[in-house]
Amino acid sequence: MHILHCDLDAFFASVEQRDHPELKGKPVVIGAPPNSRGVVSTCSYEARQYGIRSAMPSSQAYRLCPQAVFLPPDMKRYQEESRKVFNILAEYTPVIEALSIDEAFLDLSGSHSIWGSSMAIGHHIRHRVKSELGLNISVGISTNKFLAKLATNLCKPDGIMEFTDQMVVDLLPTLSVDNLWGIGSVSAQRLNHSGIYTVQDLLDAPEQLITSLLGSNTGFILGLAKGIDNRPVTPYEETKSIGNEITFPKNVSDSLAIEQVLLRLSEKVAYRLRRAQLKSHTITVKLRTPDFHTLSRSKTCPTAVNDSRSIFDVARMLYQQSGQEGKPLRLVGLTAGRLQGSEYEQLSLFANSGPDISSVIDRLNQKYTSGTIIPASLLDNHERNQ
């Protein structure tokens, strides 16, 4: 049992409840306005009695409890949160994998002799992050990642759990398939459809079943079934795309708009490429049609960049591409891929010349708000003049 899930509860929810004592005890709803077309990012305990989830449409929140507190997220606040809460999970391991701004696996393989068992430290750990930071941290404990994850999911608000040996052989076959890991909606609608609803029905049909269900993600899935996950603790995954989207609060047609847009979306990609020392090969434009329909269109180029011009260049091409020119649109984002370290760049027979104007944008963006500086260079007549 050397594996250990934690999950803050209800982060978002919970650090503003900490530091704003008149939200104790009321429903508080994290995410976009009520009149919005956004959802739910986490909400508290008390508003999720009446109904409302993460990823649930604040307006259908709004409708289910009008009375709760909805508030936009701090993230910067809640990055220092957690950076601090990991700072107190880095004291017992350095195997710690971050799956999310609130979540974490730890491999404590080296740690019981200093520290003891993993409910030991799971004890430990949820003691200082309440005393320390006044929140409440779920800790599960298993031999792998699920069933520490699924231990976490089952004891959870501000609890701990050990999933034991013999859990997997009584308790986990009575659970419902969208608990293993990789089966959502879709693939869960199908299985029911064929009439397999718990873990056990999944463990009773013909292979072959499951395989034209699932594809080839049967193998992984048939193990976690059977309680077997091999996945190790990786504490460092390397970045393989950076992008910004964004939905409109109405749904945009003027093709100069849209250009603008993307304008804008290419200068917040770039300075996080340059940000983060990264190069990209394929750009990738989305759009979401009023219908929800979605498309992407992306270019592949031979030489990688990290700069404004070159990816919008590219993000307006792919555009003018789409056959969406003119047409209204709810969504648009864009995508850097095939990244590289910009260390390693090769230099172009052709290299342009001159000053660096990107390093300049990133120091002026570092010191006021990010993205708001785009030099002149990159607006079009029609732009500057309005």
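Positions refer to the first chain, counted from 1. Think of the rigid core as the biggest set of C-alphas that the two forms share within 1.5 Å after superposition. Please read these numbers as outputs of a predicted model, since none were measured by experiment. What changes on going to the form predicted on its own:
Once both forms are fitted on their core, the CA shift for residue 59 between the two forms remains under 2 Å.
Superposed on the core, the two forms barely differ at residue 33: its CA moves less than 2 Å between the two forms. Comparing the forms between the two forms on their rigid core, the Cα displacement of residue 69 stays under 2 Å.
Moving on from the form predicted together with the DNA, please list the structure of the form predicted on its own.
Just this one chain is shown here; partners and other molecules are left out.
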């Protein structure tokens, strides 16, 4: 048992309740205000008792619990607290795979001779996070990532659990199928409609039926149903995409306004690419309609790009060809994928040998303030925001 899964309990809300004692014991919702079209980021366990969940529209959360305290996220503070937690984790092993700001896997294969058993290390971590940071962290322990995360889910909040080999035989088959990694609510409903409710039901069903319901993930999920997960704890995963999106306070149908948003997103994504010394081969535009239907359109560029003009040209073309031009939208997103390092750039026969204008703009914006130099078409909007 050398894999630990650590997950801070209701992290954002717990930080707020710790720093503001008057919020302890109260339903706290972190996210958009209830009179907006945004969603819940997370919430305290007191709020969850009313049925509030992450990604729920804030307006719905308010209807479920009008007395809840709604707070905007303070990401800078949460990130600082997260760094403190990960600093504690790093004292027990260098092999840490961060899943998010508040969740990680630890491989303790080389730690037992120094710190003792995995259970002892789990208790150490929980005690230190509580005593030093005033936060609760749940810990799952097992032989692989899936079982360790499952143990955490079963012992939350503020618990510690070891998922043993005997539990793979006795407990795992009795759990509902949505406990398996990769089976969300939609897949679970699909399985339930076919009479498959538990992990044992899944194992007993014909594999051809499971394949028709789960597709290419069937083999992996059936392995999990037997307690098998061969994925290693990976300390670092290369960035696969960089993107930004905007949710409008009111639906927007004006094509020029949408293109202006795409230009603004292109500027942001291009800047992040250059900061990471990356270029992108594939640009994707995400469009969400008022009925929450989401469309994605992508194009692969002949050469990798990280300048806003090239990204915007592709994004605008994808929007114009999406069939949504002139129709109301509630969200627009832009993502740069298939990334490569800038050092692998294939030089053009007609490349400009002078200084890169994007680099000049980046240096000016960094020296003074973000937005010192922006496209002229964004100027009016920028001035309004200022």
